[in-house]
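The form predicted on its own is given below as one chain in structure tokens.
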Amino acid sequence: MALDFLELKARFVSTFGPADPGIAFGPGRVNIIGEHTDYNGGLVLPFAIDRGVAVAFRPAHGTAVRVVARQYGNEEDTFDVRRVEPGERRWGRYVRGVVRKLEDAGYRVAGACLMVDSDLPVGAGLSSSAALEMATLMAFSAMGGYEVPPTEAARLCQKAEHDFAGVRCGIMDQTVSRMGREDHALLLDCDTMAVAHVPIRLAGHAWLLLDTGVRHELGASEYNRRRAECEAAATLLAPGAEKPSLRRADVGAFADLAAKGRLTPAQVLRVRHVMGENLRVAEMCAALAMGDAAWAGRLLDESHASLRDFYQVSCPELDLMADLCRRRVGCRGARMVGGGFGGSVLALVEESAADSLARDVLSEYSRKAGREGTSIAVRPAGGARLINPPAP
């Protein structure tokens, strides 16, 4: 269901009173390839999608911020901008975190009324959290009369997620939510923060996202454990770096330390995934620019296998959904996307076969997994933006 901005405005007015609100929009994202490389200083290749989170907003007198979340049954969260703490509502922590980080960075924040709505399935691997963070930042910057530079906006939202949601995410989601471009992927070097927009020239093909219906919690111990394993390995493999990361790891040192048993079996697997995935990102850039769908599909398959076997963040339902896609005529390749342990599979498919492929895959998935999945077609779209300013 697509977001209806007019309906959101009407709901806002009925809740908070007369005067039209402004609306800020933060898109979700799909990462074509480059999974779990961002917080390792690596390469990622996501695109912003044509779905996301909308925040209707209006300044309010005083220092209280009142937030209503339509996608959570109109739950409310209220806090004071002078004393921003994480709070009890999980979704509210993303809003609170952005407000706190804006204030910490010297930007003006004041009381406001907000209403949040979304057409992103939470937990499906589309980064609903970053979309909410970026829409919130755009709303407060509009009310404050300032603009936060894109790279700084991404950093502030990342810090909000670290400190208020307890998720040690990388910088990818927030960056592409802010800087996405229609019909392009965003090549992001998470070590240098250099970006390049990569054209997607896959005529006659579509991106299909198939949700397993299995939900994950990125704040859970497994995600943070993977990051800790990589950081520990990086201190051994890039000891001279100012900030050690697996991006700066030396292949020769990896071979030597692995042979001497100085890396744990888990660390060996994590390093193998990250090094291989960075190379797959580079190859995917070439495949997209050349319009080579077969090559792009093979890279998707290889990425899924690496995430399953080396990074060990897949689950039976993700493996099943990806395998069912690959068996269908018209599918070029498929892989799990997002943090793992649930969520969705991204498939590159021939456009003419997309509808029938999704229908057949979901039917068989339901029989074999004993749960219902869903599918949506996603396309590369623009980044976060202000739909309209609030009434004077």
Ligand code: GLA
Given for the second form:
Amino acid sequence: MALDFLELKARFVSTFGPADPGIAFGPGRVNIIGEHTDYNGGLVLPFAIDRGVAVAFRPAHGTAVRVVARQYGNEEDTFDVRRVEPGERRWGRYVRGVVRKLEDAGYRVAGACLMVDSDLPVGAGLSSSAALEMATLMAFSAMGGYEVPPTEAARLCQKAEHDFAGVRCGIMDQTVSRMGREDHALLLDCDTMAVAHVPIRLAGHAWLLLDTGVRHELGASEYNRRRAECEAAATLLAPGAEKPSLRRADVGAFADLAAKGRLTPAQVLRVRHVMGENLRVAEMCAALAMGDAAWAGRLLDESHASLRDFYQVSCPELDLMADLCRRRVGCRGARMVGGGFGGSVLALVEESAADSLARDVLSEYSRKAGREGTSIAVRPAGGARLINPPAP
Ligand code: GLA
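If the one shown is the form predicted on its own, what is the structure of the form predicted together with the named molecule?
All chains and molecules follow, beginning with the one already shown.
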């Protein structure tokens, strides 16, 4: 389903009354490589996609914000900007969180009518949450007449997710949702927040996303646990650093502490993944610059193995889907993407083979896994934007 902005406007008007709304759009994202490195001060290489969340908006008198979510059967959430708490609805927490964080940062927020729609599957690893946060932020900044600088916007949305949704996520999703660029990946150094737009020169190749259909409730708690394990290891490995993170950890200190038995087996595995994954991001940049699809594919396979064996965030369905892809002619490599324990596999495939490969993999997946998967082709697209301001 593609987003239909005209239809969204018409629905908005029939719900909230005449006068055309403004529309803000926040894209979802796919991460080529650099998984579970962002909150470790590491490197990531995601791209924004041409699907996402649209927020239709119009200022309203007073301090009440009314939000209707079309993708959740037109459920409604209402809150007062003077007292913003997380509230009952899960999706509503992202909207509320952004409003609260804008206000905490000194940006003006006031009453509004919002209607949200999305063409991103939830839980598929495409970061529908960051897309909703970013579209919401763009809507309120348009209504308030200010612009939030991109890095600050990403931080505000990240804080909204920490404090209102309870996931201690990194900064990758929000940054790329704001700063993505057509045909480019975003190389982000999460230690310095330096960004570079990296052209993807893989002629004749396409990115295929294969959703396992598995949605793991363990996702959030295991995510927070991994993060805590890494932070504990970082304080041992980089004790003097101003911001201890695994990015500051040196391989010599790693060996020394491991030899003294001062790291738990789980910590050793987590550090091993993060150090290796940062190197793979750098290597992927080289593969993309040289247009070497075989090399890029091998890195995807290695990343998957590391996430499965060292970081331990895969699940049987993700392993199966990646494996089924790799067996097909035309597939260069495949790996799980996102937080893990479900969601999707990203495969780099020859463009001419993409449709038949997706069909064959999904039919075998359904036979072997006993559940249905789905596939979409994704391509690097632009970041969050105001589609149009509200009618005066
Ligand atoms: C989720 C988080 C990101 C990142 C990935 C794993 O998508 O929101 O910040 O940590 O998991 O790479």
